[in-house]
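The form predicted on its own is given below as one chain in structure tokens.
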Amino acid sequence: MSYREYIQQLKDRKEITGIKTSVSETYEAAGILKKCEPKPILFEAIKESGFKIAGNLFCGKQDFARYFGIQPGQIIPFLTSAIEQRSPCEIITDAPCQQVIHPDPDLDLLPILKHCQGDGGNYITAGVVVTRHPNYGQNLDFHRCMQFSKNELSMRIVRSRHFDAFLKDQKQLDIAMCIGNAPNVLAAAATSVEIGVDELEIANAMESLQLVHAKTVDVFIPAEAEFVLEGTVYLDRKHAEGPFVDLTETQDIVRQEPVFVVKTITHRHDAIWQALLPGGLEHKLLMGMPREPTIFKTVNEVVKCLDVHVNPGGCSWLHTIIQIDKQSEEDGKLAIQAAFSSHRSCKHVFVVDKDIDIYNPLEVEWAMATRFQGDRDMVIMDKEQGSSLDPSAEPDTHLTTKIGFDLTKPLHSVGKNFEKHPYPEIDLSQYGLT
């Protein structure tokens, strides 16, 4: 199913709100998306552009799971299987994403949003970037881009990622930035895999995916994308990028970042722009959820892991909640160490027993209140490498104190009972209640 087919499905189910009133791409659209979150929104008239915009499409795991016909609890094995059993995509020569071609591109014609007061410019936030390295093949990932001219954007490139390594090696990279993608492409772009793995093959393992060769750069791109921006990123050409409200909902700093020169734009007839609200629930889902299979795999190597939740309360990046079937008293601390090793940006790890619902913050807090003692159950890792997204980390080095919380009950307790005691079972219908 393509991005637009999913939007049509939401229309048919009356689960997307269409806004016919003309809306500005500057602040107004982003403000509406935030106010309506998690309700999907389709903007049918944008003041500055002739294209429609959709957003808030995948704000929770239940949305992602329903798209693929699975339950939320099946997401981790589903993603794990796609990574391990990835497969080549079908190549076609006539694709919807190339129905309209602009060899002299003007980014001002696109509905690129300015999200918040103080932003450095209008930002592309849902752009999935495809590039190629002569030794490692294709790579797929996300990069936010700030527009500063009719054909140039400043691209935020996180250091030490595969794209960063490619660019430092090649000095310039031809890329295709695809906007308006189905969730298999979005999730694959956000996965963390070994260098040399083509993430589009992961997307194909989730749902059949057709590719087409880009018009002016040597990469294969999703044929059903709504928009494709083709051009070159230059390592030695820099431009200010930021400020920008990032995943933590705090404003990121201004940096000098590589310039992306757009040389060709292709798109579908009546293309629909994909708006990914920075710091919103959809952004958090696409950041945190693809990290869960990696954490699960690593933790499961040392203890019996049942589930992992990189939760939105922790910005879907800085916190991880892990559910285990505890077999020994050291299992909680072993799970903490494994989680930190597999997701190095994580700041706090919470480990709970199998009777705790990790998707209910009240239950996790209850486990901390009743099963945790700081002098015995807390693991402190002082001055570890953390995330650049954490505003409390050291500004230049991103060093941070990491803490693990073992919220599991002892296997053998003396005196106190650590189980929740059940209340009487009552049939409310006998009392005229439901």
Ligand SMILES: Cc1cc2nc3c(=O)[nH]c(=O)nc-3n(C[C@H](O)[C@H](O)[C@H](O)COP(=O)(O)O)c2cc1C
Second form
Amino acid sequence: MSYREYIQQLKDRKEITGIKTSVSETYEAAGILKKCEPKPILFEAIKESGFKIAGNLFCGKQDFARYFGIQPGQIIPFLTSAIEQRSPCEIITDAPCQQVIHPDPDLDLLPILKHCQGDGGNYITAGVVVTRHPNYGQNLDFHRCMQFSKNELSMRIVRSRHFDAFLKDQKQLDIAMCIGNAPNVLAAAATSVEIGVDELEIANAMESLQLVHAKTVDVFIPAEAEFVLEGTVYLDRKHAEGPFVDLTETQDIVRQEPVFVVKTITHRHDAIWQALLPGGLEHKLLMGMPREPTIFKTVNEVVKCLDVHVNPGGCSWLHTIIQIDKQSEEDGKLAIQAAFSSHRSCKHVFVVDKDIDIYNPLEVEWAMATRFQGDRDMVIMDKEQGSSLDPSAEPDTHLTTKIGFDLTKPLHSVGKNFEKHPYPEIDLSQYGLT
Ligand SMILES: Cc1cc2nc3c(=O)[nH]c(=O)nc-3n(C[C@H](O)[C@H](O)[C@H](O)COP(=O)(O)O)c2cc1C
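To complete the pair, please output the form predicted together with the named molecule; the form predicted on its own was given just before.
Below is the entire complex, every chain and molecule, led by the chain shown above.
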């Protein structure tokens, strides 16, 4: 299903709120998205642009799971199998994303949002970047972009991303930034797999995907995308990027980042822009969820792992909660080490037993309160490489202290036991209660 078919499905189910009042791309649209979370929103009229905008489409795992006809608990095996069984996409020549072609692009015509007071400019946040390296082939990832002229944006490129490696090697890269994508493309773009894997093949394994060759750059792009910005990113041409309220809902700093010069814009006739609210639930879902299969696999190599949640309370990036079936006293700490090795940006890991619901923060805290002793169950790793997103990490180096909390109960308890004791079973109907 395409992005627009999903929006239509939400309309048919009366699950998307259409806003007919004309809304500004500056602050107003972002404010409405935040206020309405997790409700999907369709902005039917934008003051500064002729295009509509949709947002908040996938704010939770249940939305993502329902789209693919699976249960939320099946997402990790689903993503794992898509990564392992990726397959080439069908190539077509006549694609909806190229119905309209602008060889002389003007970004001001697009509804690029300015999200928060203090942001350095209007930002594209849902852009999936497709590029190609002569040795590694195609790569897919997300890079936020701040507009600073009619055809230029500064692109945030976190060091050590595959895109960063490609750019350092090639000095300039032709790219196609695709906006208005279905969740298979979004989730695939957010996975971190070995260099050389074309993540579009992962998307195709989730749901079949047609590609078309871009008009002016040598990459294949999702045929059903709503908008495509084609152009070149230059390593040595830098421009200020930021400030920007990012994933942690705090303001990221200004950096000098590579410039993306847009040379052609293509789009559908009545294209619908995709707004991904920075720091919103949808952004968090797309950051954390595609990391979970990698963490699960690594933890499961050393202990019996049951589930992994990179939870929104930890900005869906800095915290990981792991549920294990504990077999030996060392399992909690082994799981902690494995999790840190597979998700290098993670700062705190919490390991719980199988009786704790990792999607319920009250239960995780209960496990901490009743099963954890700081001197015995904590792993502290000082001055480790952390995330650039963490405001508390050292500003330049991102060094941080990582802590693992083993919240599992001892296999053999001495003294009090660790089980939640059941209350008496009562049939409420006998008391006139339901
Ligand atoms: C919504 C969203 C926005 C992101 N924005 C950026 C960004 O601005 N810069 C960046 O370097 N990575 C960003 N990322 C992270 C990368 O796109 C992502 O981790 C990707 O898996 C890295 O790809 P790679 O494994 O090919 O290096 C973002 C991820 C998501 C889900």
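Being a predicted model, the structure only gives us computed values, none of them experimental. So that the term is clear: the rigid core is the largest set of C-alpha atoms that superpose within 1.5 Å between two forms. Numbering follows the first chain given and starts at 1.
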item: Core superposition result - C-alpha of Leu428, shift between these two forms, Å; value: 2.5
